[in-house]
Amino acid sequence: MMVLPAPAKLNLFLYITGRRDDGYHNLQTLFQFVDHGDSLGFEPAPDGELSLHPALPGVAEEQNLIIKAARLLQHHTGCTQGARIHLTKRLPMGGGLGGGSSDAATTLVALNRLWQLGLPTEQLAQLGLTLGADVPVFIRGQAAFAEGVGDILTPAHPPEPWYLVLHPEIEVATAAVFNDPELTRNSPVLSLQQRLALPWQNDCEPLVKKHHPEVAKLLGWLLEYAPSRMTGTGACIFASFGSREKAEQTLAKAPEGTRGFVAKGCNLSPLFSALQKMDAATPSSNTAT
């Protein structure tokens, strides 16, 4: 079985710069990966069969991004092979960590190899974009400054600190945040250099704090230890620390009813680190991604 990670991402900053005629939003955000996330195992199956084990509670198979990604790759290439996919789910749903998008990206990259399709990374990224705006950054595997709907990516190299990520055990619906009339939609369009020189913010945070007091309370608590922000549309929040020990010490003090983890920031996705190790161990294997 081919086992690969589906890492979480953090939005180190997130600015909404406008709403498009099609209802989507233009934004500017800085994506970075962390070395924590879901894991997926892939093994061949006959006759185009696709199955996911275990199924995600409350998510119909036809709505699951893992199955949708696999079917998309089958249909795009005419591939008649199948796969049994095994999911170890660690990232919370509705947490702003990109878990579903990362699962979809890992599925596309893994099945491209398992089925020996040989699609280049850019083609996989374009396929991934039809599944969700965050999927391409996971497929390309490089920390990036993202513009447009999140699909225009410029490689970036922010510091790679230790992060404490906390989840207040609630889900925040991304669609509800972006459809809210009170959402800030007029942040100025700036260059990456200009953004890096200013204090980092998340335009979704004030709205989410208003409607989800659990997020506001947790942000206030974490702010006592380090500058804290929300990632994506929430509900997860995070702060950076100079050492793993300090992050873990803070996690140990987290309020009751809070889940969390400590992870290292990564400018190269752990997915691609795993693929590089796989290629080094089996140099004769198919290396197309």
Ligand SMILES: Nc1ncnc2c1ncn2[C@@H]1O[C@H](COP(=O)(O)OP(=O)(O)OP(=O)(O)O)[C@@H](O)[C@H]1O
Given for the second form:
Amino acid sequence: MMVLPAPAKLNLFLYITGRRDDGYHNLQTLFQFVDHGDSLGFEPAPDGELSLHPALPGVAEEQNLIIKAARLLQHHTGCTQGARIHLTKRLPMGGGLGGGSSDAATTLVALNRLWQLGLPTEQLAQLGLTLGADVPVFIRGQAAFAEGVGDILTPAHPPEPWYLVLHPEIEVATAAVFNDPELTRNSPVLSLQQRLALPWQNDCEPLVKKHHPEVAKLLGWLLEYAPSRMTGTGACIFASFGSREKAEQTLAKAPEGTRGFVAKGCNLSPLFSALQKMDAATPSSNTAT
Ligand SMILES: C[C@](O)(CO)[C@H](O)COP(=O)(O)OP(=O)(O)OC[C@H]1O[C@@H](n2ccc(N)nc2=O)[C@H](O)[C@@H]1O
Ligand SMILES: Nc1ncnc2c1ncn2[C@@H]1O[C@H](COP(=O)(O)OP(=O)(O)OP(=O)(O)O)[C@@H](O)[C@H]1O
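Can you swap the form predicted alone for the form predicted in complex with the ligand?
Zooming out: every chain and molecule, the one shown earlier first.
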């Protein structure tokens, strides 16, 4: 079985710079991966059959981004092969960690190999964008400054600290944040250099804090230990530390019942580190994305 990671992402900063006619928002964000996430296993199946094990509670199989990604790839290429997909879900849903998008990206990359389709990364990223704004960055696998709706990507090389990521016990719907009339939508469009030099912020944070006191409270607590922010449209928050120990010590002090994890920032996605290892072990395998 081909087992591959679907890592989480963090939005190290996130600015909303405008709203387009189609309702989507232009933004400027800095994506980085962490070495913690879901895990997916892929086995061939006959007759174009697709199945997911176990099912994700609360998400109908046909709505699951993993099955949607697999089906999209079948339709796009006319491929008649199938797959039995095994999912170990570790990332909270609606957490701003991009779990669903990452699962979709790993599925596209893995099935492109399993089914020997040979689609180039560029084409997989374009297909992925139809599933979600965050899918292309997971397919390209490099930390990136994103503009447009999140699809114009410039590789970036931010420091790779240890992060403590905490999950307030709520799910924030991305669309609800973007549709809120109170959302700040007029941040200036700046260059990456300018953005890197300014303090890093998340334009969605004030709104989510206002509507979800759980987020405001936990962020207030974490800020006592290190500079902290929300990722994506929430609800997860994160802080960076110079060592794993410092991050773990802080997690141990978190208010009782707080869910969270410690992970290392990675500018190369753990998906691609795993693919590189796989290729090194089996040099004759298909090395296209
Ligand atoms: C905010 C981020 O988390 C940053 O990483 C992402 O851009 C959101 O990506 P995502 O969860 O994959 O979002 P999608 O599934 O593409 O969109 C969900 C909803 O969010 C809104 N949306 C999303 C992305 C964007 N650039 N502008 C938007 O207005 C739209 O109402 C859309 O219907
Ligand atoms: N494989 C999947 N994993 C997680 N969520 C999925 C999956 N397939 C479909 N979904 C749906 O997508 C919604 C968003 O899930 P996801 O974990 O991607 O949110 P998120 O971390 O907030 O993402 P983002 O940072 O991109 O906003 C879920 O509430 C769920 O209904």
